[in-house]
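Consider the single chain below, provided in structure tokens and representing the form predicted on its own.
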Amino acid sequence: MADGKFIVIEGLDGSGKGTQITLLENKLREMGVSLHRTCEPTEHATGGLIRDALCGMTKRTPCELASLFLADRISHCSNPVSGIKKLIENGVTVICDRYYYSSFAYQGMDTDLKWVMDQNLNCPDILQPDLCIFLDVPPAECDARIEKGRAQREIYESGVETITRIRDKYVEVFSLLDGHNIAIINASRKPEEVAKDVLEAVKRIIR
């Protein structure tokens, strides 16, 4: 049995990740691809601690958050029953909403970026994705989408200035990642137009 593929969808808050993952999932299932959809933070205990911090319920430093994400990610990858590594070995293609690229951009914005990158990239239990798709939307447009679609903002959704800083950090991070397959897609268009480009990028790794 051939191994599955590991695909990560990244983007700013309000970039349309959920919509594009659903559209991609539907297309790949039509093609007969065995799929598992997941996200970070996970539903594990560490993921709950992270969500409490993101919504502002619990105060965490950027280093604390980066470390919690690291622990959550290790479990996400290496769980012997439902981990990403096990699924891929069983021929299942995994689509993940956010991965370590988010840690680099969000926590790396306010603490030592090299430290955040090193602890993830050098961890033997954390997998490198076969493809990362970054849905690129102007920060002002993301902010407007958040305002329209959220009853309450999370700590990294505090306004255009913060969202712009995050996008700038993503750009920096991508420039540092040699050997990573990263596709940057203009996601400020109609969802079906974006979905077409997302599918084309995925087809390059799925035969």
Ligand code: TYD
The other form holds:
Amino acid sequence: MADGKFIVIEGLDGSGKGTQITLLENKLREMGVSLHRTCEPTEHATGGLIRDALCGMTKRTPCELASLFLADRISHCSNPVSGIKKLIENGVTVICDRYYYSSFAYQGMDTDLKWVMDQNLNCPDILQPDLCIFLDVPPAECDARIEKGRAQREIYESGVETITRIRDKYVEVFSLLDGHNIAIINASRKPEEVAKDVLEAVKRIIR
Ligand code: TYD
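What's the form predicted in complex with this ligand like, now that we've got the form predicted on its own?
Complete assembly follows, chain above in first position.
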């Protein structure tokens, strides 16, 4: 049996990741691809600690947050039953909403980027994705979408200035990563137009 593929969808808060993942999921299922959809932070114990920090309930330093995301990712990859590695070995294609590129952009902005990258890229339990799709939307548009859709903002959703810094960090990180398959897609268009480009990028790795 051939291994499944590991696809990561990245983007700023309010970039439409959820919508695009659902559209991609539907298309791939129609094509008969065996799929698993997941996200980070996960729904497991460490993911819960992270969500408490994201909503401001618990105060965490940027280094603590980077370490929590790392621990959450290690168990996400290596859980012997439901981990990403196991699924892929079993021929299942995994679509993950955010992965270590988010740690590089978000925690890399507030701590030492090289330290965050080293921890994640050199960890033997953390898998390198076959494809990362970055849904690129101008920060002001993301800010307007967040404003419309949320009662309360999370710590990284505090205004255009912060969102712009995060986008800049993503761009810097992508330029530093050798050997990673990254597709940057203009996601400031109609969802169905974006979905077409997303599917094309995925078809390049799914034969
Ligand atoms: P969440 O509301 O769960 O999802 P989303 O905004 O993607 O729909 O928010 C996740 C937040 O966590 C988001 O602001 C990005 C942040 N994050 C990091 O800072 N580092 C990471 O490694 C990951 C995976 C997420």
